[in-house]
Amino acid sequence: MSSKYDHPIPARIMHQINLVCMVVMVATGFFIHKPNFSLLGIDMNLARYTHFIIAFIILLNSVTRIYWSIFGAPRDIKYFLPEKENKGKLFATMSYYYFLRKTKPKTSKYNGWQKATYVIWTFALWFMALTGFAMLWKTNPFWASVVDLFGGLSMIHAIHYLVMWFFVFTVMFHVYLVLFDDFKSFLVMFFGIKPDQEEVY
């Protein structure tokens, strides 16, 4: 019998793609924002080219994940929607995360905070694409109107940069929670190993 920690292979592959893309996007994005700072030793043209190619890959991955959650075999879209198992446990869960409560409330596969984070990440990702493409194609009439909508090129650049930090901090918190609170799920997601050490397919 599978446990709540199980993640099918397609979900795991898409998760790893997101992980790699996110790391590359942040690294190249930070270099584009601060040209004098580079841990990669690459030039600006290569950084921009890589940044936008990876942007298309992560967007395609996002669309694939949404489609798979609705039409794939597990139809796991239900895990991202409100569930009765989580009702009234939002603050109790947060209290547990901040060490104000010793026991973790029993919830569905994803608690309310996880659901909210995953949904916000999806919208934030597409927002980043919108603002990023607007900066890339700023001379195009449509994208120029998007730039104007956000108050100009400097403003849309600042917003894009700030949302990047939202991803950085929330991903760091996500990693912390997985490693220290749900290590079994980490084993499944990265190595396909269930808590009983059996491979998950």
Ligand code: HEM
Second form
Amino acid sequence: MSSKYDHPIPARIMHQINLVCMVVMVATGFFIHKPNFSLLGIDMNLARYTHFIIAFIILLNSVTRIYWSIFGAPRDIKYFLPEKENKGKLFATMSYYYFLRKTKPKTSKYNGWQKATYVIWTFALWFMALTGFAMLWKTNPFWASVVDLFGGLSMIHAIHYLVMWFFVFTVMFHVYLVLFDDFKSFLVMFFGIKPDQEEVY
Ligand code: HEM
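Please supply the corresponding structure for the form predicted together with the named molecule (the preceding block corresponds to the form predicted alone).
What follows is the entire complex, opening with the chain shown before.
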């Protein structure tokens, strides 16, 4: 049996690292895309250098999170895979989020939409790494072939930029849902404050 409000310290630390890295990646990425959009007078070399350093940190964090979800004590990989408690509840959950239904369907720790989002974020991050490293090392024959695969350098820049917007919108949605629909989870994730009445699954 596990509680919906179990967010062990390693999971919380890795979540916070993701949060900080994402904010920096989007801010520096924006600046690289539109250098004239400088509000703070940041110089391009600093923005690019920061973007690459943080890229390595967020990728290392991603590998650690995957490893920990499989081999760490709670083995929480199961929460990111389909579970029978969620079967057939995708549309009911969506209706609840669209205010078409008053009660939230009882699901496992994460509902199907959450699971899908977290898994897609992981793949999207590694896709950003693939396109990012291809832009960075474009003169290397292997990475040059990756650039070609995506239709050339300007195309790969555009794809990398568009996927950033995917992150921006889905993260905004995630923040909105957690603050307005699941505030208790927010308190656990950020401050370790567990509610008195635990929802046990
Ligand atoms: C995870 C590994 C990543 C690597 C290795 C990487 C690398 C790069 C590189 C090499 C550039 C081009 C720099 C230049 O042309 O001077 C770039 C641009 C950019 N990056 Fe990343 N990046 C990564 C992740 C991300 C993430 C997570 C975001 C945002 C969610 C992001 C947003 C951007 C944006 C918006 C640009 C400008 C694209 C353009 O040229 O219009 N990157 N990145």
